[in-house]
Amino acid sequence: MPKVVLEKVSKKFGRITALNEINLMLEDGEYSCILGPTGSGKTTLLKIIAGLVEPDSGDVYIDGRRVTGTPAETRNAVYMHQNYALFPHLTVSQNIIFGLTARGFSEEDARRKVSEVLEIVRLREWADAYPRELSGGMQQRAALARCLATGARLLLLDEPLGALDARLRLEVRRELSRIAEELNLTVVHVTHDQSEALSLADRLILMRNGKIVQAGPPEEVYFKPNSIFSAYFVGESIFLEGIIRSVNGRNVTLELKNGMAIEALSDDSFNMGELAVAAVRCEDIEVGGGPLTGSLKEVNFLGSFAKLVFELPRGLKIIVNIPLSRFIKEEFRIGASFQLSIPREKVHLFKPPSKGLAGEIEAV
Amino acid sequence: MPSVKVESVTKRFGGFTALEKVSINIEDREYVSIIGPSGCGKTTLLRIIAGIIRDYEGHVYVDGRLFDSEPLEKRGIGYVFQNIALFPNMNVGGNVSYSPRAKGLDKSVVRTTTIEMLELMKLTERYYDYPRSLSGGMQQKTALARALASNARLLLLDEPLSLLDLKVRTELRYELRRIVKDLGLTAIHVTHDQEEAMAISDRIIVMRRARVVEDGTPLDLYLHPKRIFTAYFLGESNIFEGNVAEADEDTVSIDVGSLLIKARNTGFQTGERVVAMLRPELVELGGDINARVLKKTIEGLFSRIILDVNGIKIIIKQPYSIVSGIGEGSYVKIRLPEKHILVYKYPGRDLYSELSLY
């Protein structure tokens, strides 16, 4: 069964370090999502598991067998590229059959498999169409069908939903999750879409600059970010810089740059007079009642929620996401002032990054 | 000032109808998004307004002036293509300053405009780089900077943010809206990202199969869609099929199988076949409907929970903190609030084809 282990895997392309001593263990039947900005090394990691790129150092094991240096086709894994090319002169079903017979399936088995996988990706009526007759999204689904048809137990997906319409992406996302579960596949899925990663993954692996920043169940990464970058990239947070003004057991007071103070809980790693960065999820900030006062500058409606941008004294900006049910019940008038509070148990405190806060939370 | 009027435009490519009698009106300084499944005709519509496609039936007016035979370069339109099309032989600075230079603007004006737009897109350090050495996302930002620097009053944007990382995309969309509003531009923005459309637009036009389905403000389309397709396409919704079991002046009771759903009566009779819709965010906890939790996932900001009520699946979305104690397999009580349930006549053909994307 496909269990994947990476040991101290490093890879450079010229002067650029794509992967820097990656250690990783993926369990059999686990759905892992690798999340990270462009250039973080996620695709390289996937290709190394697939055998399409060889690491400079370190080892890859699949099912306990060391596969470093072995050809891709012996790995019982199938890799789906983000711009997966279908053969233009073959129809959708011929594309799938070709992939199967090349792997030694009989013609008859291949045909049965075709209708099965086309059903899964909702392309049954397009079996005899040529790729150029399909929209981009449909081509991607056909490519997914071709991968599923191979029966490989380890599915390596590089932005598999990237080309799909948003509506379809949600549906195919749920389909993927169901298929993976039913067929007991081990899946490694690369994406830069955090909501995709959060909802699909058994294990979320957050990468940056060739390293794993945090890995764990999505709930753990979301609710216990281990770094400023993690709080920034997964979910939406505001970041407040300040100085620790008092420490009383676990209770600390952080004086913000604009002179305001917020309360936080900390382990014992912070001392009086130290600089710190507080990260707070935008949905954890309470509107109505509280020590802070802000004037409402902007309201953005986003369907499931609305984003409210408040301005506090001396240019401090606080973004609050409130649920739809509340948004339609109350009046949020631009220019009006609101009381805000930040519950202390919802504040994540971090040491100030050496490169400054902007360097940590600047999108690449 | 650029208002845009598209009057009964039809466009066929061979036997394929890309647009069928499409009419839209866009006000001066309005930010309008066009959304719809791939192949619905949204890009074709944009290309017709831009003047890239010249051969069509119907008319396009800009500022009340007939544009059908207006040459491309005289339209005063800034266009950002889905597949970018930067000048490969010019560096980033050259691309962005192209239009102001072509207009013969003063050198210092050209330089200030260029730098300003590059700063906005955080591309200043890439001034001397050529397109081929940029990532897709950076090329897209360069194309946006070029369109904004062109001084066009009407911006046509075809998936202008699609190649950017999601995190950058969500940040840049607010910037884009701010610039368009600050400069008093009119923008028509084609996207397949519904959240982007809601965040960025004054108004959204929903298209499907070469036609306009409906249009409205993001809030209106989300809360009070006139068509069941809009409810389905924009965001997520619970959609129930059933028959009106009881109707009086104010309320209807809809029998959807093993559940009776009450809603406000908007003109339905007992026995009529209908479709009821309720947004997952508006399902309330507490109440008298017993539901079993089938699946719970977190989806950026929310928990999405699939519930089973006597064999009927109901999706709810609630803030994490509210449902933290609810696990898969457990039971919860819910209420389907009458005032938030919309009722539609059962569609002519059938529900499946009414909701079909293509």
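Residue numbers count along the first chain shown, from 1. Quick caveat: nothing in here was measured; it's all calculated off a predicted structure. Each form is matched to the other, and the largest set of C-alpha atoms that superpose within 1.5 Å is called the rigid core. Compared with the form predicted alone:
- Taking 2 Å as the criterion, residue 104 counts as shifted between the two forms: its C-alpha moves by at least this amount when the rigid core is aligned.
- A movement of the C-alpha atom of residue 272 falling short of 2 angstroms is seen between the two forms when the two forms are aligned on their rigid core.
- For residue 125, the Cα coordinates differ by 2 angstroms or more between the two forms after the core has been superposed.
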Given for the second form:
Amino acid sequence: MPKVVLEKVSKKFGRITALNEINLMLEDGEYSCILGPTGSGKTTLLKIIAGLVEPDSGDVYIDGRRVTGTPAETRNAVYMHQNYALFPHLTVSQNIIFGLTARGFSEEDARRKVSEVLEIVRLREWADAYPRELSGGMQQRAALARCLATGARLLLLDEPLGALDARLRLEVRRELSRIAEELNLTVVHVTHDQSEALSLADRLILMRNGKIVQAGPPEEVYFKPNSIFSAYFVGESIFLEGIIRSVNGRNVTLELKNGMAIEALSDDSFNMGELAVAAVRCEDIEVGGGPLTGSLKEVNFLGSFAKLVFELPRGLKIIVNIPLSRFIKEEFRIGASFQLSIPREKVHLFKPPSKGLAGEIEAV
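We have the form predicted in complex with its partner chain; now please give the form predicted alone.
A lone chain is what you will see next.
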């Protein structure tokens, strides 16, 4: 199984810096998801690993071998496009065989390989079907079978589920995870869908403006965001600006702009009188009891949970996501007043960004 290492990889397209000195190590057998907004450099990074784009500077290593400047076909990697690129006039089997014969496989070996990969992706009964006869999910699996047939151990996926509807995405997501584990593949999967990345990744790599903002296990990125942007882009958070009014060891009090206050835990980097931004996950805010009081303005039922929007004095809004089990037991009446609390250990404090909070959480 290949290990992938990037050292100070940079790439520009005219005046646009797509990648800025990227350092990254992807372990053998790891399923890595690269997440980020449009224009963050995700696809450029994937194509540089594949050999479809050459970096302006820096090096790429696959399985300990420097592959910078080498042709894509020598890298033991396969790149899967978002649109699948199946030949419409060829059957599923013929689509797979075409690539194998182009690589020098004998007809007998190619047919044996086709049978193997169709079994893996559970399309054996559709071997003679044309792409137009397949559902979106089946087309995706056919394209995946074509990639697997090459025998490449490094699978590079560029928004592979983007063309599928929500229900199919869940189904194919499970299939991808199963296949990668069964075949011991190293997978690099580019996506802008955070739920997709969180559910699939062994390692989540969050990008913005050509740089890696945070990388680590998805649980770490979710529960321990290292920046305002990480807290904004992964999961759903609210952001409260204020001033530090007291510091007692790690315990600090943040006075909000409306005069109310919340407690937080600090890493000793904040002093009394300093400005700060608190990031709080919407599911971590508790309704009932607490120092914050607001009136309920909106109730949105979203299936497994409900989204409640509260308005506090001076126009401050707080969004709370509560589980369905509690929503159906209690009465949440529009206009009613509620007390809200935020556990101090759930508050992430950050220094105010120089360009302002709104500028920091812009998607691009």
